[in-house]
Every structure is written in C-alpha cells, then in structure tokens.
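Read the single chain below, which is given as structure tokens and is the form predicted alone.
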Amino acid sequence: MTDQPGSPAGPSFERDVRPMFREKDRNSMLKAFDLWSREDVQAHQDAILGKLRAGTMPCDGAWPPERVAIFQRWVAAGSLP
C-alpha cells in the first residue's frame, strides 16, 4: 500500500483499500457484497468502518490501527477510485 498521508487526493480504492482485503475476506462476504468492488464497498462503507473499528471484521482477527486509519481516510476523502 502506498497511501500518501499528505497527498491531496487521499487514499484510493484500487491502490490502498482493495489490497487490504484478502481473497478469504472477499469470499466470506460475497453473499452480501463484493469487497473487491469499489461500488459495493462504498455502498456499505459505514457498516464496514464500524466493524473494522470494533475489531469484528475480518472475522479471523482485527486489522491493525494503521489499516483501519487508511480505510477511514479513504471514506473521509470521498471514497476515491
């Protein structure tokens, strides 16, 4: 991930967010939505962020705070592609 905190554009889905979701994570959520689809993740971003903050997503262990922060910055910056 190459998130540039000082970048005016902020994190992007393809470069920064999507790579954080493993194939295992995607497969476990496909019945609800696709974690590799920006449109799907954007549509569910508030719920995903809440679960990431609570440490209940992914189901096999919480993300480190740095990863949660990247996702949160992506949402705050307007969920850029």
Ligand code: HEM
Second form
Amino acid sequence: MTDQPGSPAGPSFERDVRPMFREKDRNSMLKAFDLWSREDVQAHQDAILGKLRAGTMPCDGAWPPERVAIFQRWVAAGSLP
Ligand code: HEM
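Requested next: the structure of the form predicted together with protoporphyrin IX containing FE (the form predicted alone having been shown above).
Every chain and every other molecule in the complex is listed next, the one we just looked at coming first.
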C-alpha cells in the first residue's frame, strides 16, 4: 500500500485527484460542475464515478483502471481536500 496515492489517510483532492482532470475536461463539464473544485466534485462524485467506471467519460477516451481506482479510493476515504 505504500506506493498508493494519499496513504495513509487516503487520496487528496489537490494532490491526487484534481491533476487527473485536464483543462479540456474542466471546460467541457463547466455547465454541470467544476472538475477543479473539490466541493463540486464531491457533490457529484457518484455520477462522476459512475461515468468513469462505465468508461463513458471523458468523452474522448476512458481512464485506465488504476486512475479510476484512485478516484474511487478518494470517495471511499471521505473526499479529503
Ligand atoms: C474526467 C473527465 C470527465 C468527467 C469526470 C465527466 C463527467 C460527466 C458526468 C458525471 C456527466 C453527467 C452530468 C449530469 O448528469 O449532469 C457528464 C456529461 C457529459 N459530458 Fe462529461 N466528463 C468528463 C469529460 C468530458 C469531456 C472531455 C467531454 C468532451 C466533449 C465531455 C462531454 C460531456 C457531455 C456532452 C455530457 C452530456 C451528455 C452525457 O451525459 O453523455 N465530458 N460528464
């Protein structure tokens, strides 16, 4: 577990999660939420996780499973800043 982002408390939004969202992702989704805002991402985390797991977002290519797992751990650990 030592090489997993965010250990021991869990992944951090600023350090681990936000950098995974490109400027293109943010701009494409601003009408619905701001992917660079922890509050917004937390408020929509279930929908976001659903799309990431289904591979339907981002619109131009699914994330690799390791990346989805980081987002999932961030949610499971309490959406830390
Ligand atoms: C990691 C990056 C992204 C995440 C997590 C994400 C997440 C989401 C989520 C959760 C929704 C549903 C919103 C709702 O129900 O209110 C959605 C919708 C949408 N997203 Fe994204 N998105 C990402 C990147 C992109 C990109 C790069 C595009 C490019 C054009 C895009 C285009 C759209 C469009 C057109 C919709 C509305 C239609 C639909 O639900 O399929 N998104 N996205």
